[in-house]
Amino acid sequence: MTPRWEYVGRVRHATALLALLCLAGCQPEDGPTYEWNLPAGFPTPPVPDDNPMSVEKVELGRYLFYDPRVSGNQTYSCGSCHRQELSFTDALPVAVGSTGSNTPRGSMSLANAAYHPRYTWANPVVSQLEDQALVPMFGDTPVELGTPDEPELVARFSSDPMYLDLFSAAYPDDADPITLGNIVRAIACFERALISGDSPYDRYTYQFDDAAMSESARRGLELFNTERLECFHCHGGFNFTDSLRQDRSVMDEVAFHNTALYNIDGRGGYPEPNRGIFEFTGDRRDMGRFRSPSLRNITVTAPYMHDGSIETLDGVLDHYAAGGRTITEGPYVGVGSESPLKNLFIHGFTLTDEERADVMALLSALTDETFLTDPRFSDPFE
């Protein structure tokens, strides 16, 4: 029987009191000495035993993340598709690789990627940032970075005195620290360090700053957490998503959803090659099921959905208010609201003009300007 990647958990809305009592700044008793300096209300991210965090590895990873020498033709870096000012997305409907080929899906935000139990839009297998990094580096359908083989890659960095110092500092026990494995581990450490938690919402909720969030945004938060809109089911918790892993998790909370974006065959079908985790399981019930992205910094990550097919947040709100998207012309004609595979929480709703403005105010209040401009995460080559 085809294995089925079932929904194994749902992050529900957590009150500020619960977050502060149970989650804030929890550190593992015998963990590494790296200081996370986490925002209030944030649990400690999980870290693989074979790649503990260190300041030196994070700094090396930052350089490697922005260095185009990781790509085959030395024109693209990880930062080419993950720009800090856009919450580490790229403003394109689908990402474009170093050789000009379009990828099937858009670049996901790396904000708080440390807490994700699975990576990419629709891969139920990739569960560590170290493994995820290998996909753009060495994937060839399509080519993203097109990273060269290890000897050439190592040679590029071994000839640079700056990298000799950075690798030696990051891996002081390694006789030959410049290796593909260490490159991947350092990039993963930098990505784990990309913690976003200083939005107006955070200051209002976790720091009890009543002036941080407008009355409109507060009303939007109330609407967000109602059964009428159902937003919180898929975008709940401190990270506004229902997929979560933290340091003390008993099990990963992983969810993939069909949001009725397409219904091209009247049976819930999605167009190739973007058919969700169905591509892995072959189970018809998995058609169109994608991971819910975090809503943090959502105002700067347009366009939206896995394929960038909705340009604005107003359009996204229209989509959910209708209970699914209707497409009336072109190759993808279909009525999404009639999809038999759509998530049960997508049933449609109506909003007054004021209520719509309130929801939009809440989404704006999730923007963390500090994160988008933090020099610790910026391109060191600029």
Given for the second form:
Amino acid sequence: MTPRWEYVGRVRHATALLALLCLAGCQPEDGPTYEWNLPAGFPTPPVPDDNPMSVEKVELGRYLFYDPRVSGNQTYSCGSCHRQELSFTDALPVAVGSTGSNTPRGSMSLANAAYHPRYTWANPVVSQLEDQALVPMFGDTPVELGTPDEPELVARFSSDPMYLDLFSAAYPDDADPITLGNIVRAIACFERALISGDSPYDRYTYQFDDAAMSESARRGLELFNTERLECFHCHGGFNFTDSLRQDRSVMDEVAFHNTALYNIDGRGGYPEPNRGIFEFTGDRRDMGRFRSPSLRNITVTAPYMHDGSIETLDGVLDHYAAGGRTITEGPYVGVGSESPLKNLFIHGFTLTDEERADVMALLSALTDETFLTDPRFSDPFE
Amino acid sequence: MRPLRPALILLVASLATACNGGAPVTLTFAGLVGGQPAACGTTYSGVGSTATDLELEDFRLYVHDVRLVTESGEEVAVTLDDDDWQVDDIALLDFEDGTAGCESGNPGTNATVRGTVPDGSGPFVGVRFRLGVPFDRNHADASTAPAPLSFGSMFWSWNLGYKFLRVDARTTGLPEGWLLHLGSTGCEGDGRGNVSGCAADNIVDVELTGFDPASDTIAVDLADVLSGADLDVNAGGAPGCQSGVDDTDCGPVFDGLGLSFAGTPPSGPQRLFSIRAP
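For comparison with the form predicted alone, kindly provide the form predicted in complex with its partner chain.
Starting with the chain above, the whole complex follows.
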């Protein structure tokens, strides 16, 4: 048993617990329909039947998201690794937990997380935010939040009159609304509300504001959509990813790709513990396969890739232009472009300086300043 | 009054048909490579002009405008059911199940087209349909469209529209990948869904005779359509044939699809679809 499998087992255990809690806590919702106020061009996000959206749950979830009482030593909140001004990332190569442990991977942006069919960088089974929340809360390899068991967690919030009001408003039909299940469900509601769709690209594309995006960015958009660069295959659609779920989807589109970031053994190998969904399936063809992240707000989410091993967007373009990264020294020496496992679209390209500037202008046009500063998504304790 | 009567009866009959929903009809397709069932991760030998080995990683296609042909040569339109695989008379045939290298796909598969024809309009001896997505549905944002037009993996971009046919594979000479992505090219638009037209729509007209929908299968055989193509080299443009007018790998592939390529008309009708009697 590798530590990774223990970690998975622990999460499964917690998922089962949550399922029980949900069964016990479910009640019909008679309240008004939640108003998403979606940006033009955006489909309605899917919502699990047992956790309908409400303004009150989103607001409770916002407090809980930013509250360090969720962590064991009361120093860390969800917001510690998911900072709004960085599109809910943390500027670190890999996230650091509340007890100082490095996690294997970088904190992912939460922008438009409601539309993801799977969560985390490479997990084929976590398909709801409610389940994902349990990973940082209760995962112990490594410890992230180190959330205490339910009785202590509930006690922390039960002694706070503000939370008594927030929980009562969010779960008006529950006699004892402060439960682990309700905490998780409220956080998930807040995360689903984190919709980013007011970037210059959105204003140009969906609101037909020609002035919103520069000529350079428009040329970049054309390049992005060419078979020369192939960007759009994995980063297409309104959310710039090929892993997408919306309320009109009948099947999740779940895509995990090997982008030839590593080739440590000449057979396409990735270094442990970051071997993609291979960690789950054990199928060698799944080596190095990670979920395509959305490119929204990508300019503020450096460093890049699952392990933060590329510092800048220019470096990311270099990697794709080369058809895979070549590492010439250190433990991970290898020629990514020669990986037999790399995705078919990673075939490399050349860009003139002007074309590179155009692609960068497009990527910059995906930054949504409204989202990064929206008071509805900000830390209520500040 | 008298001459009107038959027309009235016909009208009543057709109304009754509409209310009844007509007679159900199911067209059964079979995804094949050289007569063998198409399956993710399976390697097929003897494919293309170099008789290469081909490992399949995706195989999906859209069809629309489905018609059955009566003995008298009359076309009867099939009204497709709206469901997970069909919307507004457009259907997705999906021969990949997301396993073993089919990383762009999903678990669901679909090998039938289901719909209705007016009661009593058979028997039928032929079938006609079009491979592709009609122009008026081809340039919306797939990521917000209803299924089965919702699959981003079957969509290029607003200007180009959908991949009408997507085949991803690896071959002996191109282990990194050989792709067949068929779709419209030369489309004029603003990148925001306003497309005025395409230089080459690349929609394939299919006409198959000697077809009994109750018993026959429509074979969709990649080996037949790729027989003239060298799948071991990438002669130009994007890997494999991705429909671009400068993608020289497309010449023999388009010929197999019965499509003109770069001004050269095809040598004959399409060879992708054929009838298989039981």
